[in-house]
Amino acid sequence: MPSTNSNRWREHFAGVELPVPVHGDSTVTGINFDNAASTPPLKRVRDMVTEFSDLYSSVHRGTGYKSRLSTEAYEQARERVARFLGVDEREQVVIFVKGTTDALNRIAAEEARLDGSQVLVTEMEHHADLLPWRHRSGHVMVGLTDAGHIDLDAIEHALKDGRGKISLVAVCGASNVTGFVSPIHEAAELAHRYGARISVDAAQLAPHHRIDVRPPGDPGHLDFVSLSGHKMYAPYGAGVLVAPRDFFSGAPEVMGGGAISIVTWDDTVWADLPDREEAGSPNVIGAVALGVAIETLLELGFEEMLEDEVRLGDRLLKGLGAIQGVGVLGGTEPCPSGRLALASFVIDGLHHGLVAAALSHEWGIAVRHGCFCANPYVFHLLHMSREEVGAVEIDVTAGRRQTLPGAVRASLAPYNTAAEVDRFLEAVNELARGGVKSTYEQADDGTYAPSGGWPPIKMAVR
């Protein structure tokens, strides 16, 4: 298998040398492989939020220096954001949310308001990206092709059947559980030429893949985009959802100070865009964390850096197909709109949960494992029969967690290495062949821990 080196990029992510405690007594250079969950950060971010924090002051409307300061710095970041997404900011606006899951439910807040529409969603979707239709303004669910892939035909079907009922098409920009890129565009043509609009849900997509909103004349044009700067190596509470500005009507859905033009006792005259849907004081730090984030990926090139992620994942995902024992939810074929460096796999005979523990306390490796908050898309991939879910819904009910099915999920950034991943390989080869070396309990919740308990934690944070 050819060399692939990432270590050029390593330097810039901190945290990524952490010795970690493991079986035996020992430590090991940890290995984070759980980069779909959240990212380090990045050294410049890290020491800029540290930096900044001696200048921090509440931004709009202050006439202090650091007021004045703080109010230029946020919105240079709404600028970063608006430019690496290539956002027309005449025709949408920028809004700072805690997050993806915020923004979803902020669209779907709104979308309820829209009495008698439907929201498209499909089998693949993050629950983030279920949820809020739903539960608040009406779903229908399509789904996918057999190997998991989003299936632009019965999304046209669906479309075609709302007869117009259907004013959102909800999509992920990429699975969080298979890494599979979504054909956002083309599901964007569809939706447009339905009449209904597109919300994608870039929490995976934006860290690994290049997004462009395109012109809204396109047809190909992205209505909605939501992403997490905690997945963008800025962790620090911020998030981002770009929006149509004519999307937002009467009152927001988070009300407070700085929504507002005035208040009277009997009347409320809201601000205008992005403010009124920024209530409250912001997450200034956050925000301006992903604005340098953006910078810096940018600075460093961020092109290059997405090709060598690429083929990292490319040897994760041979060297796992290699392995007898070892599937691949989604299989190891290349997605036809792309595939991120990210894949989720079952070892026969060995429970999620046992997996995952065995590989952080005998081999110092961080994964995540379960349903990643897409349980119909596991079911799917896992080829349950609705019977079967069914009786796992009812011990799940019950209290018993331990039948939940799942997998194992190994999620890369830039900064992981070629090294890295093939001490991943032997560590699962190994765990196929039955190389268990310690002992393991099943708590109630599913999940599992050597039977020692886990070594104890040294923080070095008072």
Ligand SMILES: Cc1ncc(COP(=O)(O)O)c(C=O)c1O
The other form holds:
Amino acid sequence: MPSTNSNRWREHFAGVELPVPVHGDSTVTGINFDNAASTPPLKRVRDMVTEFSDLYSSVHRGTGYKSRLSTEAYEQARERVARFLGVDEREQVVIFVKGTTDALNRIAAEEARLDGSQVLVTEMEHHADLLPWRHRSGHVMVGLTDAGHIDLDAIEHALKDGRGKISLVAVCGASNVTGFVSPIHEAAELAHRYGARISVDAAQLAPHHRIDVRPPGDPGHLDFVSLSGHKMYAPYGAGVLVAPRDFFSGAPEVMGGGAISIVTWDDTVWADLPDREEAGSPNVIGAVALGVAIETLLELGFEEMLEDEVRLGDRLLKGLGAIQGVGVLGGTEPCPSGRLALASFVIDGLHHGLVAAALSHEWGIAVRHGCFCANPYVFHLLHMSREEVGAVEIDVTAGRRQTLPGAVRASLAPYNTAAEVDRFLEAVNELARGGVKSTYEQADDGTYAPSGGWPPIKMAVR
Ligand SMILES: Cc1ncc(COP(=O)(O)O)c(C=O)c1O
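Complement to the form predicted on its own: the form predicted together with the ligand:
Now the complete complex, all chains and molecules, led by this one.
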């Protein structure tokens, strides 16, 4: 009999009823509001990984039964990803990678070979969608609207200014800080109008929205899509890069076995896609797990699941907005292109690290705090001047991380419930009213821990 703290999706997810220790030697059922960082597996995915482990073997060239079976499962996973995203495999290729960071670095490595071309990025990007461009291909960064939304006019201006120089527009599908969904197809139309391609960092979007890359003839089609399995209920180390087939030229960035047709004493003939971009032994179990996660989401009713999730997100945002002393990054107004069930916030007078520690230690609620690997965006949302950021940079470079500003992030998934959101709001309200119960100490790295230390971890992993 499901508890009232349930919904129709919860039973399909693993590890969501875990008792966690809290202060005073007691235990509560943990609330996981850290899904934007990583998600638990769907139970079907977890069980499949166990079952498939008995059948697993190397893929592609093995003649044994298990090799043939594993090869089929691996290629079936590729087809499932392609279908899920609407990829026409004659025009685009689905490449299995480690995750979004790996995928974006792969694109940047190829981009870096295009002489003099630059990548246009927004101020909203996660470091994974910023640093590869900055340090490999070179980038132009465009600002956002005052509310922190993608600014299509600014993108168009930059494309006009850099006409011919900008080969790629890199934009996140949804922000991991505010949950703002980006107008990706509108940005794609602009990119294409000015002769550039578009890359969508879909790490946050893919688990919470249907993505359709659309056919290449469509002005709003998506050229590149990157995503991570561990953020969509398949945390087994595989991710995806969707790219145009004609993008890859010359030697691949990662070279090795499996990527070639023939190697002679002097020559290398590269294999066709996707093999040439998947050198080395692939993460078969991870890829198959991702394919099964996708199938499961679709079978369960992905669209309905997302509708429920959005309702939960509204409850979270409205609730936070109503608590005095709490400021939500990006405000609580809807974003024109949608908003994920995610909110980052600050509480007046309380360090973000302290709030996160107290939520865990006193309430059993897991959140994330800091700048969420999106420093420029968080600085923008906190209205910090360049001088203020410069001062923080000096501190951090000198090892004084305590002054690093930030926020606390609650990010939901379909298995979370209205009762959990209400409990979380109760906790935030209590903390905002001065109700921190334990004492905490701040470490040199800026994090907080209970003065007597965290309750010991009962290690169940052998
Ligand atoms: C928006 C966004 N992009 C990229 C990444 C990087 O994903 P991964 O760590 O799976 O490579 C993250 C991870 O949090 C993210 O939120």
